[in-house]
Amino acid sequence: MEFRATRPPTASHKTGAFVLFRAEQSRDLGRLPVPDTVLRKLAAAAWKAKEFTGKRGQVVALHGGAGGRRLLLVGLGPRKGVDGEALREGAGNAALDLDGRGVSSATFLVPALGDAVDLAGACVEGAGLALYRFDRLKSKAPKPALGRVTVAPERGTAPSVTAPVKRAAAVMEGVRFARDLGNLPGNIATPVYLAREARTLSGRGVSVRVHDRAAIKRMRMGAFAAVAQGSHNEPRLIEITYRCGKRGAETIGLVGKGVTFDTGGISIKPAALMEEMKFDMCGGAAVLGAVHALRALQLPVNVHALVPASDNMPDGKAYRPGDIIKARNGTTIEVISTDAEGRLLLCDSLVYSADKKPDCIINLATLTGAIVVALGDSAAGLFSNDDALLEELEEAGRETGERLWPMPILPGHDEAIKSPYSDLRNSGGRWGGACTAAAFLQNFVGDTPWAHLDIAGTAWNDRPRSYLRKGATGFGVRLLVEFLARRA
């Protein structure tokens, strides 16, 4: 999809259709910044007779503009709530109706009800995030019919908006490159397969190193090896630096877990649902988008990421229940389930991710079922050892509609997950399983500011949601790019 900024748009201006955001008891529909005086007296009569009243959710089609133009009335709900999310909401709902109708251009106009800046983002954002489509492996597939959005400010007074569409459309390049990643079945989307498609991050300021099975071995990474030996898919550990700020200015580390399939190993999964197992490496889909999107942006930021890509299988060389293996900084950790593996990937590489002396680091796992029956789909699980980057990674969540919930490691955690037999154990039991598995990981990053965020639950959807269709959302992309942009 192609996306463009503009002016207020003039009576010549050419497209498909108009899309007018309002919220509920607005007093302007009959004096609307539409140049079309046929739609503006059509607008005014719906609203007049009810038909449109600016609720949320709510879309009115009209048509009989000149050349055929149509105007979408889009409604953003009550006036005090409206914020990003209400219009990133808004401008899905509107991409989805105008798609389904067969037009082929649409302009989107930005309401004057906030920072018009950022408003016109969150309209590329729920238009592009609505119309991603994963059908490559289909045989025959039919093409959106929406090609080109553009965006503009209602009135001439607002700021110009070319900066935060440019922005927002280089950032749903990077949540699409994690969504089609996030998508491939795995089959396809083996570790090799990941290290790939790192390698085309190359450049721009981006370097990409691959590691493979021996170095893993030769890195003293044997929580990590542990988990690979059973599959025959060889393991990568996907080591990539992005260097685009002043020399000596802070670097952030990012860790992205990568299980391409996890069948639990020998402590097997359930035969229901494991199809979604593919899924499990959407923390690394997402950190490989993140750099997607920063390479565009060229942020001024210095990052270190990781993302450990394996199989989980129950192979005659798999690791079992009961084994006992040691971890890069010498920590021996008792296997209770090989179906916690996630953290025994990222055990590894935080250690490996903290000796690059980073000014924080921010892991993303699939890790808990846990933090899914405590927060379900709506926010992901946020750890951190550090109160500051908890708040500022808090509010980027707000900020992007991709929310985060602060969750304890308690002294309780820690003790559960104590061993008599070694160091730890990778399971604390079922009960605060998302608050033991936070409670493992912080053993492994020293002193160095951390933050966990356990995306089980919202890095994909069973089924459609809002303005994200089923599959894959590469949640994590637009919180990132947001946090480095604020650190920048």
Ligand code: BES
The other form holds:
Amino acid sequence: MEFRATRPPTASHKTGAFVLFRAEQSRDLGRLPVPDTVLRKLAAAAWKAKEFTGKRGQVVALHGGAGGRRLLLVGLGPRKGVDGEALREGAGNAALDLDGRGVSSATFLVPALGDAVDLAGACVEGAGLALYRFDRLKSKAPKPALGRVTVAPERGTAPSVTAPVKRAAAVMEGVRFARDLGNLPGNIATPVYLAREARTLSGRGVSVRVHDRAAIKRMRMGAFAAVAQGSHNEPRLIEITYRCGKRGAETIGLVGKGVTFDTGGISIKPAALMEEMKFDMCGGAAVLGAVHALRALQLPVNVHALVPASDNMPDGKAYRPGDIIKARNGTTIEVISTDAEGRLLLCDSLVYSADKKPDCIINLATLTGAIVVALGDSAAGLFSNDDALLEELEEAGRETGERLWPMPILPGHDEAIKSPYSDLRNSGGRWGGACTAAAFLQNFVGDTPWAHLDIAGTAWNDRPRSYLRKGATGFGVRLLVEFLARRA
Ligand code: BES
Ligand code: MN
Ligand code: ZN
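One more: the block was the form predicted alone; return the form predicted in complex with this ligand.
All chains and molecules follow, beginning with the one already shown.
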């Protein structure tokens, strides 16, 4: 997919289709700013006949423009509700519709509602996210039809959309990178594979170091090593630093759970839907996707990113319930469930991250089924020990449509993960499972401002939803880039 930006198109503009967005009760539906006389008349007729009303989800195609140009009228819903997310959804609908019709190029006209710059980015995101396909493992896959999307303001008075279109297009590449990694199955996307993919990000300020099993042990990451000891696939701790070169720039620590397949280990999961546990590295994929975008955009922040990558398997060598293991900071942990493995590889990584003295740490993980029970797929759970950081992340979530919802860590949650035999145990039982998991992690960040995003409900779709089809969503990439851009 190629994205371009131009000035408002004139009558001679060549395109397969103009795409025009309108809210309900727009006042100009009878005289839309389309640079084609025939299409303008057809649009007025469609409006008069009430075939296009601006209802959310509505897409009306009109044929007969000069040079075979079409016009797609796309509804944004009630005027008051129009925001980036409505436009993303509309642009996604339009892109899928055009692609289905075999149209190869289209010009999206950014409506003069709110911030034209934000809305231009939303157009690119909606189209880019909706058109993403994971078909590299199909022996015969049809080529997508829609190959070029041009974004232009509707009217000459609007500011140029070149910068936001470029930026959103770069972010889309990062999201694609993350979604591909998420969708790849456990037999391909092993820890070694993830490390190799991470290495492709080297250069332009990014350096990548990869630690193997021996190094993980040497680094006293006993919890991470315990999870990894049951798999014949070698674990990897992927460490990425991005240096922007600007003096006094902040350093943000990122940590992403990279469980390449989670069987549950000896506390094995039921068979139904276990295949979905290939997505258990989506936190790690989001971190890698964010670095991908950050590098393309050369944002003036420093990042220290970690992706602890391992399978979680049952095996003769696997760790067992009852085992007591020791984390990098000396904390001893009783293993109650080998299926609560995410917090174990994260806790060692968080200690290591905090050792680097970043200004804050953000970790992303498909950590608990409990957060899916609590929030479904509408938002990721947000836990933090720092109110300002929490609010910044919430705001980035609202801006990008990758919504976060604040969740508490209460004294009772800390109580639930105490063990009679060791400092902590790795499961607090069923109740408040997302909160006790967060309480566990909090023990490993010291006083570094920290936020934990439990993305178990948002990292992949089990059915097509809005502009994201079934499979990995890349959740977190857009959010992290937005957060980093604001910090820069
Ligand atoms: N990767 C899972 C969490 C998960 C489950 C994500 C379902 C998405 C959908 C995690 O490793 C896990 O198994 N968590 C357990 C923790 C429990 C044993 C304390 C869970 O949520 O049941
Ligand atoms: Mn698990
Ligand atoms: Zn897991």
